Structures are given as C-alpha cells and as structure tokens.
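First comes one chain, alone, set out as structure tokens in the form predicted on its own.
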Amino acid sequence: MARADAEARTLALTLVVFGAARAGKSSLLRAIHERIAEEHRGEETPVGGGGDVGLPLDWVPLDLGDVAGWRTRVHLYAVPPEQHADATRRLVLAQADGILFVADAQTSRLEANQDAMAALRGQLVSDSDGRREIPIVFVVTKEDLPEELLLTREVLEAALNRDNAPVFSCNLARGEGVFRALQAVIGSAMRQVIALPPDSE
C-alpha cells in the first residue's frame, strides 16, 4: 500500500510483476535494475533470481528521485501465480499499488496465462474493501521468437485484457519496452494515489 506524506512531499509505491511460470518476471526486474540510472537503484540489495531455487518472489528497490515534485520510491515484487506460494502471492498483492502483468506471446502458454489472470483477478476481488482500483499494464514477452509460434495480439488481448489497459511488447533480454511500461503503471499509481494529473509524470 502506498505510503504518501504530503508535507515531506515524499511517496513509496509497491508494484506487483505478475505472469504464468517462466513468462519472463524475474528477467523484467533484472533488465530494470541492470539498465536504470545506478543513483535510481535503492540502498537496499535487491532480493532473488532466476537461479534461486524456492524462493517465492524477487524484489528490487528503487529511489527514483523527483516524480512531478514528489520524491519517490518504488519497491518491485515478482511473485508467482503457483498454489505453493499463495500465502506470499496474498500478502504483496494485498500492499500492491499498481500491477505489471507479464504476457508470455507463445500460442502454447496461452492456458498458462489465463490461468495467471485468473489466479491474480481472484486474488484481487478477495482482498477487495472498496478502496481504489488497482492499475494493470501489461509486458508482453517472447515475441521475438518465429511467427508461427506465436499468439497474435488480437487473441492476446482478448484473451486477458478484458479492460483494454495499456499493453507494451517488451525484448527483455535487450530491455526495449521495459521502461515505458514501468513508467506507465508508476504514473497510472501515482494518479490513483496523489490525484496526479495525466500529464505529469
């Protein structure tokens, strides 16, 4: 949950990266950490990687600086959708403050990925109170692989973006893409949060 102190003029946001298994999470955080600005990177040692066996989510800081006059700070969690990590999937969703979903484009991950939609829109109804909407955008991965392999983005969309959020074709391992979606959802967070005007951010 947001921590937002108007008279400091400081804002800690908490952002979910969500997806099927092997969809490309834990890549989407290293290629934001490797790629950002080293005064951008958080004091704290980032949590996790791709070769951490049963460890239930990664976490990277960042102190972003000035965000349209508020100092701010983001925390990333990678969590994964699997039942064995359903305590730890209830406890950062539960804190999220916006969500990036990412899409694997692969025609044979296409269950997997309804199947991760499902898991986080039934997350997000049971832990609903009234309180503001959570913000989604979405990463979509893989699409570098040969067209026969891959979903268009007609049946993509359709098949998990039921609320026509924003949508971003990511190369993880070149991270193109990767920071206009993350912009995106800060500053679709920040508006839900600060009432910050659409062009601000």
Ligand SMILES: Nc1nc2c(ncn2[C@@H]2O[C@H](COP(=O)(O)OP(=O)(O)OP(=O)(O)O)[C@@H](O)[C@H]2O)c(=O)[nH]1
Second form
Amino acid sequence: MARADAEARTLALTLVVFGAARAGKSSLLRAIHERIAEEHRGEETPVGGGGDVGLPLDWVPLDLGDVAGWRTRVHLYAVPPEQHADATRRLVLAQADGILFVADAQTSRLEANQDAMAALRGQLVSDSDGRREIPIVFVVTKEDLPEELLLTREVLEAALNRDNAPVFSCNLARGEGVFRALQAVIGSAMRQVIALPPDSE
Ligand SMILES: Nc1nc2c(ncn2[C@@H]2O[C@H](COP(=O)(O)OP(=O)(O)OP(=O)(O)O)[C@@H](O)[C@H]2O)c(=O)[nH]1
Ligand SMILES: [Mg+2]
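One more: the block was the form predicted on its own; return the form predicted together with the ligand.
Full complex below, order starting with the chain above.
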C-alpha cells in the first residue's frame, strides 16, 4: 500500500510485476533498471542477482524525484504465480498500488497466462478490503518471435483483459515500450493514491 506523507510531500508506491513462468517478469525489471536514468535508480541494490548482468532481477527500487509535486519512490516486485500464495508474496500483493501483468504472446502460453491471471484475481479478491481498485497495465512480451507462434491481440485480450486495461507491447530484449507501460501504471496508481488529476502523468 502506498505510503503518502502529505506534509513532507513524499510518496512510496509498490508495484507488482505478475505473470506466468518465463513470461518475462525479470526481463522487464532488468530493462527498467538498465535503461532508467542513473538519477532515478533507487539507492538500494536490486535483488535477485545482485544486479549482475545476465541474472534475473526480482526487486528494483526507483527514485523518480519530483512527480506532480511529490517526491516519489517506487518499488517493483516480480511475483511468480506459483508463489503467489507464499506469505511474503501475499504481503507484497496486498500492498500493491498497481500491477504490471506480463502476458506472453506465444500461443503455447495462453493457458499459463490465463492461470496466472486467475491466480492474481483470486489473490486480489481475497486480499481486498473492497475499497480500492488496483490498476492493472498489460505488458505483452515475445511479439518479436515468428508470427505463426503468436496469439492474435484479439485472442490475447479476450482471454486476459476483461476490464479493458491499457496494453503495451514490449520487446524486452530491446527495452521498447517499457517506460510507456511503467508510466501508465504509475500514473494510475498516483491518481488513486493522491487523487492526482487525470491529465497529469
Ligand atoms: N524473444 C523474446 N524473448 C523474451 C522476451 N521477454 C523475455 N524473453 C525471454 O524469455 C525468457 C524468460 O524471461 P524471464 O524474464 O526470465 O521470465 P520470468 O517471467 O522472470 O520467468 P520466471 O521468473 O522463471 O517465472 C528469457 O530467456 C528471456 O530472455 C521478449 O520480449 N522477446
Ligand atoms: Mg524471473
């Protein structure tokens, strides 16, 4: 859950990166960590590989500086669906201000994507206090693979995106699309947490 200090104008957001096994969660965190400007990297060391190139990242801190008058810090956590019920992961999900759902575009992963979404929804419902909607943004990965291996966008969205949430195609090897997705989920989370007006992102 966000920690907002209205007097100090500081804000700490928790974002969860959720998705099926091998969908690209760690790659997304790595792309963000490696490509974000040095000044926006958090002070702490990312977890899940110690920040070494080539190893998966599962926790990344960001310090966005001033966003709409708030000193904003963001913690991104990768949560694999098979571990969503672990006590630690449950706690992270219960505190989420926004979700980046990583959807693997390969036809062979349709069911795994759906299972991950079902696990996420089950967890959010059971953790929910009924008072807040947690914004979800979709990150579609692997669309650089040959077309015959891929789901159409219609099928993918019909299977996963029942609430018509924003969808971003991200080539994680090249880091494309990553910051638009991040900006969208942070904007939605901030609008909920500090009632940011809709046009400021
Ligand atoms: N071609 C291609 N490969 C990708 C893309 N995103 C991820 N991968 C590859 O998919 C594999 C799995 O990526 P990870 O980032 O480790 O996936 P994960 O969701 O963290 O996996 P787990 O933590 O095991 O659940 C790696 O070999 C990545 O290089 C993409 O957009 N395109
Ligand atoms: Mg991973």
